[in-house]
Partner chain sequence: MNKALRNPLVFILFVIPALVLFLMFFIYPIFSSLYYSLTSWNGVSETVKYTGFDNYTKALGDERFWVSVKNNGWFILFSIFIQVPLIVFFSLLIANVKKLKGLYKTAVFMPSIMSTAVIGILWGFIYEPNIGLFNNILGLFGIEPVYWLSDERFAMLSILITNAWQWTGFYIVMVLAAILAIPSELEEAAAIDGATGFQRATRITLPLIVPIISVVIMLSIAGAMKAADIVIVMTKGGPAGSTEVMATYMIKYAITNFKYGYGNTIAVLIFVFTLVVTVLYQLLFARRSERIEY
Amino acid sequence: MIRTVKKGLPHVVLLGYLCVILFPFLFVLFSSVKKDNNSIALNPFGIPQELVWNNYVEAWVNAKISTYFFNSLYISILASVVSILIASMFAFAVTRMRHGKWNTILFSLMLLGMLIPNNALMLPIYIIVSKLHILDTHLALIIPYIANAIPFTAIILAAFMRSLPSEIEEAAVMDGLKAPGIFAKIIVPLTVPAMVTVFIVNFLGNWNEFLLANYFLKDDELRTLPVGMVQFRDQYQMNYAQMSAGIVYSVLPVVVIYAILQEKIIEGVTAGSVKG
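Now the structure: this chain alone, the form being predicted on its own.
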């Protein structure tokens, strides 16, 4: 009996923690399909008796959630992919290639990029973006997002690459591969688990970023979802059902992408262990 309780207690605690985490999202999800504010006020935490899907249509079309959604999606994905590409090449150079003390110096300089608060860099970034004449364009977000993500991404990928056995590269050299071939055909496939992990982190950071998107983009057609949601709140502050539908639009893609890539992590770990 005591052994059964000990085994079941962690599951009960985790289940309770899961309920606490999911409760706010369930509240928003149920509110998004209720008829009006009165329905939410009378039954704030209950399942709606009548499902009103028109709230999603109104939020998607009238509040321009569709425009903000696709802007955020392609900016977040593009910036995450490019940052991983650059950081993986840097990590390969400092961990798998022999450059003497330069490896340590370059990696230390990369670490310094994580010590500076992002808010402290806002004015310098604005000046650089202004001089490049890319204000009020998506490049004003994509370039800073890439630069901000490179230090963290390089550190994670470098730590993963150091754990790979050197015998793999020796065998590749015996087969006639040069450094670019080793990186593309050997290191990248084995580093997929780490790349997927940092992609999730970078994507979430880019997707939820607000300050740069708010100050660097003035054209309403170029704005991202976090900025658009603030305007949505101001415009529809009395319609909580449509506000909840907009929140679901902003949360659901992140949940879906995270769920898909979670399985990719497991697949990547298995493939890497076989190849190693």
Contents of the next structure:
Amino acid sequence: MIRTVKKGLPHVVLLGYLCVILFPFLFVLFSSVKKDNNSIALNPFGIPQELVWNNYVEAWVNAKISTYFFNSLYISILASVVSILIASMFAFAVTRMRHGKWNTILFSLMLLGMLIPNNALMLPIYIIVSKLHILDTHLALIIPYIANAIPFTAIILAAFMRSLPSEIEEAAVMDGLKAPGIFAKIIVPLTVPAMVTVFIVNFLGNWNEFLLANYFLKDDELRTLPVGMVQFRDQYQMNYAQMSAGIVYSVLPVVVIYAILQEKIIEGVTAGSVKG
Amino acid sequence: MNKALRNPLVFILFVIPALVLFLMFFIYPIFSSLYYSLTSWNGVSETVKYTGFDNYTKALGDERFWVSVKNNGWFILFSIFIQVPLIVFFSLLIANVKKLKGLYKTAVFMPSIMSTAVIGILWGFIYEPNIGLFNNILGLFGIEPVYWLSDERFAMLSILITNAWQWTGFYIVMVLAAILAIPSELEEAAAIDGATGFQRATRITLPLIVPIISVVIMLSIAGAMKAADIVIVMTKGGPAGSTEVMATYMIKYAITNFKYGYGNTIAVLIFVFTLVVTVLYQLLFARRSERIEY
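Let's see the other form, the form predicted in complex with the partner chain, since the form predicted on its own is already up.
The next block holds the full complex; its first chain is the one shown before.
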């Protein structure tokens, strides 16, 4: 008897914590199929008797979710891919090419970059972006996102490349490959697992980024999902049922990706922070 | 063999793109911030007027600035004294259960991969005075509605709770990984010596995870100094500026009010304060937590 209580107690506490995490999501999910604020107020916790799917239709149109969604998607993917390309070239040069002290100096520079609190750099970046005349275009986000991810990406990829045995490229050199060929044909294919991890981390970071996206773009058509959602909230503050549908739209893709790739995501995100 | 990998031209071409972006978006901004922090530039005009340390004296003499510093302080204190104990407690619990370990880990981690903006919106709804979740629950006990985000007494606390809700699970997973990396012989030996589960947790596991707890605290400090989007989304710094943090104070002046020079002064101060807090923490507490080898 005491044994079962002892074994069960941690689960009770943990399930309690689980409820604290999951209940807000359920609350929003249930609210999203209720008719209006009044029916949320009358029956806050339960599933409504009749499900109102109209909120989803209205939110999709009113909140322009489709526009924001695809803006976010292409900005995040493009910026992550280019960061990985640039950072992997850098990582290849400093780990596999023989340039003695330059390798160390350049690599330490990237480590330094991990220590810089990037929020505080927002204002100078704003000026750089406006001097490049790309303010209020998607490049205003894409270029800073690419740059911002480079130190982390380069460090993780360099650590991975360093662990590859040097016999690999000795054989490749024998076969007559030059450095770019070794990079593209030998090292990149071998580094794909690490690239997937950093891609996920960079993608999530860009997908969720709010500050730059909020202040560097004014045109409504260009906005990304987080900013669009905040603006939608401010406009339809009074219609909580519709707003809940909007939240579901923006949370759902992340939850689905997380359900499929949770191990990779957890590994990547925590690795990123410890290295930082 | 070495010739192919010693080609300096290829080396330069490979490092240049990363280097240029790095210098442009990390190194140059630091010096640019330092420079403009000494001017009264508005961000647009052709002429830049040098004003010495005027901005600094102004910032350090501004009561509102200190309110924002204090709020960053609340973020740090809340994470160290409320979140860290919870993180350790829950990680120990998850590490010691046999079933459902994976489920707990996956579920508690989930909020940390979501957009802070969307989390802010979601929690804004939960705090809504009339139909929100919190007041509904309190209503069951007959407690009058609380205006969580528009009452100065509760606004900051509400933000801190939301922030903790989002990030606690993230740190739990980090600490959990450290606990699971401890060789099981240590626990087994203690169990043979007759240590209870509680004793094993406090005498064996806890001392061994001190280094990772130290990392968690460092990350919390860094996160606390950067906090901005959650405040912007939930309260916009209000009511009456009571939830302003340094980063939102900086944005308010530099971008909304065109006081670019002054904004950069705040950016430099954020840098300096982050450095001071980190160094203080390292000197006072982190010395003992050197690396543990098994």
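Note that the structure is a prediction, hence the values are computed from the model and not measured. Rigid core: the largest C-alpha set superposing within 1.5 Å between the two forms. Numbering follows the first chain given and starts at 1.
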| property | result |
| --- | --- |
| After fitting the core, K64 CA displacement of 2 Å or more between these two forms | no |
| Core fit, then P48 C-alpha moves 2 Å or more between these two forms | yes |
